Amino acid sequence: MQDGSHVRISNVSKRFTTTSETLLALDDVTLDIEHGEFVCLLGPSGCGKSTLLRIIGGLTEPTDGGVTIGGQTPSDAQAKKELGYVFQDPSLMPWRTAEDNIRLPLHVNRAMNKDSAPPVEELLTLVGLERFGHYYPSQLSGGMQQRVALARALAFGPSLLLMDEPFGALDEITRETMRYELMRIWNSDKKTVVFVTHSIAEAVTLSDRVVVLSGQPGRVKGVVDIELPRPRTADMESNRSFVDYANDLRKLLMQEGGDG
């Protein structure tokens, strides 16, 4: 596993300005995410979770403050293919097979020859799709499409994985299955992960720490360490400790009027 994925968010604020008003989306967010840590950003709709994730990934510039990833700027980390992105929409090319969708970033960036990039066949096996490499997106379920998107994000062997509600469009049964599949995949090399969610159960299941953001503007309302043993299983969700963590997070959210 690569080193240098420590994320430092220092006094980050973000304003969006229109002709009629200025919206403060994030206000003075400071946070450190350690190498190999799985951190969930949890908060009500419109609190700036996705905006913060995009700032970490260099897709959006902060108005104030800054972010470093292993001591470098997000743009530099992005240029070195240290960042992998998974969004709610898998955005697969419908005319390419699952295997070819995974290969796409390798084709687009032929000059990048990262020693850490695993073979496509290995990625298909990692996400449990070794028998479906020749299938087209229209032949795959929503959960399978997201597995392809995850494999594609891992194609360069990034040290930091940024995930923006990747299971949000799935039905509840598939969503629950996918979060445990993600845990299985993450356990294989424990990359640093920043994961946006509005699901309390998902946050408790996945996280080492949950960062709760307040309603607009987004501020760090609280940080909850999730000290549940790994590997985590669905049976844990009925345990007292799991329920206590979920209740703690719900109280933090309700203090802001959010529903999680």
The other form holds:
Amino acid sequence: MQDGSHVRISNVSKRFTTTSETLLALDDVTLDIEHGEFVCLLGPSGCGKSTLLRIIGGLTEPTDGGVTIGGQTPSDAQAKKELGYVFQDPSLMPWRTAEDNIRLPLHVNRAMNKDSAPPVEELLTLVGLERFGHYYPSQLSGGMQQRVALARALAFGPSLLLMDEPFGALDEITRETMRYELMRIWNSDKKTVVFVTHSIAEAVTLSDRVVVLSGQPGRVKGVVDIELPRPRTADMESNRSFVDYANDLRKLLMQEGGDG
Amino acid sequence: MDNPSMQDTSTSVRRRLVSAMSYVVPPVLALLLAGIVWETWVRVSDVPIYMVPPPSEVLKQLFWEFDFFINEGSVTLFEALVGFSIGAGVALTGAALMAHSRFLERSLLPLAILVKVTPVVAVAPLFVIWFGFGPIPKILITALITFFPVLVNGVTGFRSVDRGSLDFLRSLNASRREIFLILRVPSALPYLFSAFRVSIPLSVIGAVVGEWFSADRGLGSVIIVAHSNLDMVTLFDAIFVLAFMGVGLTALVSVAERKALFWHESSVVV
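Could you present the same protein in the form predicted in complex with its partner chain, rather than the form predicted alone shown above?
So here's everything in the complex, that chain up top.
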């Protein structure tokens, strides 16, 4: 029944009700994401892309429709520790060292800890922080904190990585470095990734597939397959095909700006 | 923040000593100066000793009667600390429950406010009738007076958690208990220490007020007896010991706070 599809989003709508009005944040979104696929949700601020990610992650309930992850509900996937979340804010605990922050997921819902979970030393090396394990978050730069958050999301061996504008709060230079770091890390075990961003360059560099969302209400405006070879490098950004993809996406985004 | 392990130990110890002295020396000097001014004023204007005694007399008696004041002081200190522990313990339990349930907060907080706005001095005689002349009414009065700051700050503290950290723990299906222990308790510590700074001096007040109404032990009763005898020297001694007790307890809270909140902005020395 599930053959291949890892995340299945079926007719998801989300309405937020305030005292004076209802806001339709997501309107009938349907999307299938394959195992090991890297999918970006691209759209302007306030288009509901973060809400969609939260619905996939089981942090927000949809008003209509539903999501399955490997055939299970998001809350079952949570219970089995299959979801690794990375937010725009690193959200580390300032009273724990980098190492202890990375170990944190192993201290909750212990019954579901997997034997296959990678050791902390390996994770620190993977994110390039092998010398910083005993540092507190306040002693690390923003980029380093986000690396710790990424290691923390990988620490319990989830099959699905949900990333909500993880590099959004970083400066441009760090952002670009982190992009290729993430590619390197992803190449090592090809988890399924759903990545929310409003950066076109980020979407083209990272994705197998970019889902463009329109703003208010959030609808799927178009889906673009990015068929650039991997591993992707910084030189590619000046390639003809990279620029073409970027232009296609920009056009798709603009199009909805007119009728918005 | 420097990493302590990376520093040379001897310089680090010396630096700590210097920094500790820079906190201790100025207030000690100010206190000494105030004492000299007081002494001079009493001597020069010939203030009678039953109105204001000179500090030298007060200290002299404190020295000769040291055991007496230590004994009475420890009675008061015991009541203050036990009362504070009970008050803070009940408040923390209440705060943990209220932080999880708006319903409980709405039903219990008005009650707590009612208790808080009722002057303790008005309730104290009642406690004597109910609980007799032993330490129990003093402990209960202290618990009552220290309870509220801890409760209110506790509720706020347990709730003021980082949104992302909470989401992250939820995405792992962490239980309420796990979220409470791993996230809410450490997040509440800055608020709780603020409450302790208020409640600890209050606990000494509570114990003394309790002793005024019914006691043959403790500094509160020493004050009452000295007052009726117009024995100003003893009265001032009791006040000195109480003040010292307050300073000591507050300093202990500060030290504990610095140890526990090394990660918090409030502990970064500018």
